[in-house]
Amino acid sequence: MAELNSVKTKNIFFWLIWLLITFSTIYLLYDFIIKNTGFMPSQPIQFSHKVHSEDFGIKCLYCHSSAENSSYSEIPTTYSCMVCHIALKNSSALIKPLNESFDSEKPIIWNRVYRIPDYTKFNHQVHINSLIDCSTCHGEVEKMEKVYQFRPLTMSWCIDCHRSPKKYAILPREISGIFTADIKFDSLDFAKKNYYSIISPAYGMWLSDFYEGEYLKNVVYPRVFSRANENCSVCHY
């Protein structure tokens, strides 16, 4: 009887071990497949966001212009690069790809960092109109040494943050460069910087109706978003 029940044990604690083996395989794929959370690819070069725009204040539509006038965002060509790089640090080891690429015109292959199915569709120009801030996605990329995905984008992400955009949105910050200068000269020799939104908000709306002249570090503030689209065809082909 001690036998059997030194058996029924074992399987027991056999059956406990293999479902806890199981359940944390499955979580394991979920979080590093699914969400796919923290992925760092390597890259040609080794590209810092931190010293381009924390420390130099390069700002983020800069280098990734169509981002808010298309579907895309794209990805600097190599003459973006050297328009800076042809005088500055141009001799760095670091730059050698980079003059190679420019001298060859061969474009830099970089791995992509953010991928969604292809039946699925994701309009930049749509979430910048909407004021919404590239960190709401990417996270604070201009402290990052190296790119890493910031968000899930998965499905059941991205409805609830369509559902409950105030628990993820944010507004554009200055590093974006969503928001331009005007310059308006009043004299030859003093110009007049008004800082302006070059974007409405086409969801939501602003808590004041005279927002042009609130502004928080030359960003137009505050807005109340607003539930956003849930039909199939926003996202999906």
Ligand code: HEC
Contents of the next structure:
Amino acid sequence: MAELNSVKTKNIFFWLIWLLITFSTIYLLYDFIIKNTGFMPSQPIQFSHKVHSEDFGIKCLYCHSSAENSSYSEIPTTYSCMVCHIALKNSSALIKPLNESFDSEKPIIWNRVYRIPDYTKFNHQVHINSLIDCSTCHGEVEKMEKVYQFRPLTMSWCIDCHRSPKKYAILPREISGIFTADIKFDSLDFAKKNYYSIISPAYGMWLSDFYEGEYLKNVVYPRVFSRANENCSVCHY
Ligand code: HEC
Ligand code: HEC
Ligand code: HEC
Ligand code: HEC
Ligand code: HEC
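Starting from the form predicted alone, produce the coordinates for the form predicted in complex with heme C (HEC).
To see the whole picture, the full complex is given below, headed by that same chain.
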């Protein structure tokens, strides 16, 4: 009898472990193939966002300045790096590829981390002007030694936020360098309470509509979240 019992418990353990392995495999495959989160391609230079943004406080827009005023967020050129590295750590082995690119005038070919399919369009400016911080979609990049994909980028994720932006959106943070005028982003309707001009953020130009009436004249500020469009043609050609 005792023998029989131990066989039964062994069986239960076997099935439990079997279930655990199956489900975790399915989950990991789902995570990796469908959502693609954690994707982290190798890069030609060991560039660390942690060193540049967390340790030395360089704002995101200093390097990715077009995110604020175009659909696209560019990767900085070799010249932008050389502003500092022509003198700073220039003889370091890690800077060697940068020097080579500078001397040969050949750009560094970085490998893309974030990409949506060609039949889809995305627009950085619209999101930034709606007070959505980079970290909402890219995570706290300033804490990353190497950038990895933080969000799934699936259509359901985009639409889910378009239906209820407040569920996901993180308000602008200082390190991002967007709307860096003297504004405290502690409440969603800050625009109604604070009449600061934010025409001159620290880096880059910022474009938006002029609001009148309820707000002060000639003070520019971003659109607060509104229900974003769900029409297919907003994101598809
Ligand atoms: C505003 C100035 C500034 C700019 C622009 C800048 N960096 Fe840096 N970088 C730094 C600082 C500061 C450090 C840390 C130096 C230290 O550890 O003493 C650093 C460190 C590095 C290191 C590590 C060097 C080592 O030997 O530890 C690499 C690699 C690097 N940067 C690459 C880049 C690349 C590529 C770009 C352009 C995309 C760039 N940096 C743009 C300021 C800058
Ligand atoms: C000193 C310049 C510099 C600063 C400051 C900087 N970045 Fe970057 N960023 C780069 C470079 C160079 C790359 C390409 C290499 C890589 O992917 O690591 C990059 C890549 C990225 C990517 C991945 C792009 C892709 O391939 O899809 C994201 C997202 C990103 N940065 C966001 C940020 C955010 C958010 C901040 C502010 C916390 C920031 N960056 C600050 C230079 C910078
Ligand atoms: C609403 C979500 C969202 C926000 C907010 C956002 N991004 Fe992005 N970002 C994306 C998506 C989606 C892509 C891929 C776009 C594509 O494939 O066309 C991307 C791509 C990028 C890239 C890579 C571009 C390339 O061509 O290699 C960089 C760099 C980047 N973002 C930086 C930033 C920075 C810096 C901020 C804040 C100022 C920011 N992003 C805010 C969603 C976002
Ligand atoms: C954090 C929430 C959030 C996420 C995530 C998000 N969006 Fe948006 N999106 C918005 C908001 C808010 C607006 C601006 C709506 C407005 O001002 O009326 C917007 C606007 C847009 C617009 C411009 C619409 C227009 O009227 O011109 C496009 C295109 C767009 N989003 C595409 C995408 C795509 C593609 C993704 C996924 C890769 C995505 N968005 C993810 C919140 C989000
Ligand atoms: C907010 C942006 C957004 C809107 C609005 C949107 N899509 Fe998409 N769609 C995406 C993104 C991003 C992808 C690519 C990622 C993915 O496959 O999930 C995509 C992928 C697709 C695909 C390919 C799916 C696949 O598995 O290959 C189809 C089909 C599609 N969308 C149809 C539609 C239709 C029909 C509508 C209108 C009812 C619509 N989309 C509205 C963002 C959007």
